Partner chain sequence: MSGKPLSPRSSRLQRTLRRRAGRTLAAVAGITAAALLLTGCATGSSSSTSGGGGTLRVGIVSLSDADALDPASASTTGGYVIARQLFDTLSEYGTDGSWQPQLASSITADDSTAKVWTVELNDATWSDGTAVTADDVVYTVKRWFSEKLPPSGSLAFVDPDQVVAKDDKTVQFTLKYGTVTFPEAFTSPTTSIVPTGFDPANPIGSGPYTLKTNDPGVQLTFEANTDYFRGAPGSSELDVISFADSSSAVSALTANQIDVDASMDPTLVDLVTGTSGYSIYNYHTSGTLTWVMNTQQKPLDDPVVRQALMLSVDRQALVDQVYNGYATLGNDIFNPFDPMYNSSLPQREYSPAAAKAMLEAAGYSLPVTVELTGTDNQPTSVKQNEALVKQAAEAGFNIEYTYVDSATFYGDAYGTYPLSLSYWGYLGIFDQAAFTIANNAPYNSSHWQNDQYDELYNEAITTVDDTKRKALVAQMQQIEYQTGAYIVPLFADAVIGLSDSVTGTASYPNSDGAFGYNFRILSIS
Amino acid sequence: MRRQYSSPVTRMVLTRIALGIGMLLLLSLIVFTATHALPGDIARTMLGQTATDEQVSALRSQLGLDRPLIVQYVDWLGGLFVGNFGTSLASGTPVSQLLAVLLGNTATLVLIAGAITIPLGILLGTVAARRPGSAWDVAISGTMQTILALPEFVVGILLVTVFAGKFLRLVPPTSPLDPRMSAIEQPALLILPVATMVLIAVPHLAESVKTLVRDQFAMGYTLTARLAGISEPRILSRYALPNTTGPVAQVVAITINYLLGGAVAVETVFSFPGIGSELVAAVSGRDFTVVQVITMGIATVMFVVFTLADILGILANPKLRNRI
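Please provide the structure of this chain alone, in the form predicted in complex with the partner chain.
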């Protein structure tokens, strides 16, 4: 029995990993090509308007950028496989060292935002789904639709204005984390970035969950349960919600993706030192090695998240779980 249960999952995971590696390889080629196709290069960017051609070519050669692209690509890819992420062209420090603190900051931000967003979004979506057209539904959906209609940065600004403006100076308006401490030790600086991310991510999640739960309420078995006298809370908790596990896992994965993307904008707005703001800076500074590592890292995380969501979806569905 056990064997029968685990085999499709195992096979799916193995297929996924193979597919993922292929996808990441392809992505690495795209990322590499795209970053190198950007106009301007790091040598000129570093030397600036008083650069002479001689200095530029000397710097390019020093940075190894004068080698054929294919050699640079293979070198870089080979490095990735042995866990060597390369050296930041701009700072000369190993990328892993450069990103260590920033990664911790962003991870803290995304994890806290996720820990609030995911339960809150599922809760709000479920409450709104229970009775279409009820006061709860109208209030929640109305609020969510309003926030969805706002451009993301406006959410951040509204929060700053209300909570860090001149009247209510409750929290710091910007978040220049001190890298000498971990992010979690500077909770005041996390409040607004986390709140912004939660506010921009919750509506998507809540609206999706609402639709999914409502779909379950339209299924025959919820009517059967209702007509058998089973209580509404039980129909929700034992029938509708468990049957949404698979699709909700997908939506949660999309939400995590969304939070990672949101981190780029939020970190920039709040001067929050993290992977997102670093990515923006590295693209602007044409620090290819840093751009490549961050984008590949994000892609890998997303791949893992989506695969986990798929596995959860299979485990939660007896039909798929049993399929031979």
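Can you give me the structure for the form predicted alone, which would complement the form predicted in complex with the partner chain we have just seen?
What comes next is one chain alone, with no partners or other molecules.
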């Protein structure tokens, strides 16, 4: 009898990881090609419009931009694997040094927003799902749908108008952090950016959780449990919520990535010094070295989050878990 060296679950996990790595490699090629296709010439931008063609050509050669694109791509990709992110074309600063503080600021913003969004979204979605059509359901769903209709920058501007306007002035309208201090040491400047990210992410999570939990309440086993006299809270905690672990993990992963993507707009609105605002500035200045690193960094984080959610979903599935 041939020995089985790997379980179906292990093969599924390894397959997802392999597919994710393949997608990252494909994305790296797309990002590299797209950034080099941006209009304008970084060498001309750096030297100014009065520079001669000879000066521009000399700078392009110095920066290695005159080499074939495939050679530049291979060198760049190899550098990413060994942690060499290159040098900013605009400032001449190593990209790793340029982004070190900004990455910490964005991470602080996303982690605080996520720590509030995830439990709040799950709680609101569960409460709305328990009593379909109740006052709680109508109030929560109506509020969530209203917020969902507003773009991130509109939510940010409304919060600034209400809480940082000339009447209340409870918090600063912008968040220009002091670079000599960490973001967590400047809590007043985090309030509006975090509040904006929470408001734009909670509705997505709450509505998804409501649908998942409501589907579980409509299943035959929950109806049988009700007929057996089991209380609603017990049905929720023992049957409905455990059976939604996998799907909820997927929704949470989407929410985390949504927060990460939303950070770009939020940081721009509040002048928050993070990788999102730096990405906007790098695109405007055609500093494609910085654009490439930030884009690949965000994509890698998303890949890791989705992969972990997939693994949790697999382990939470009783049919698959019993085959480990």
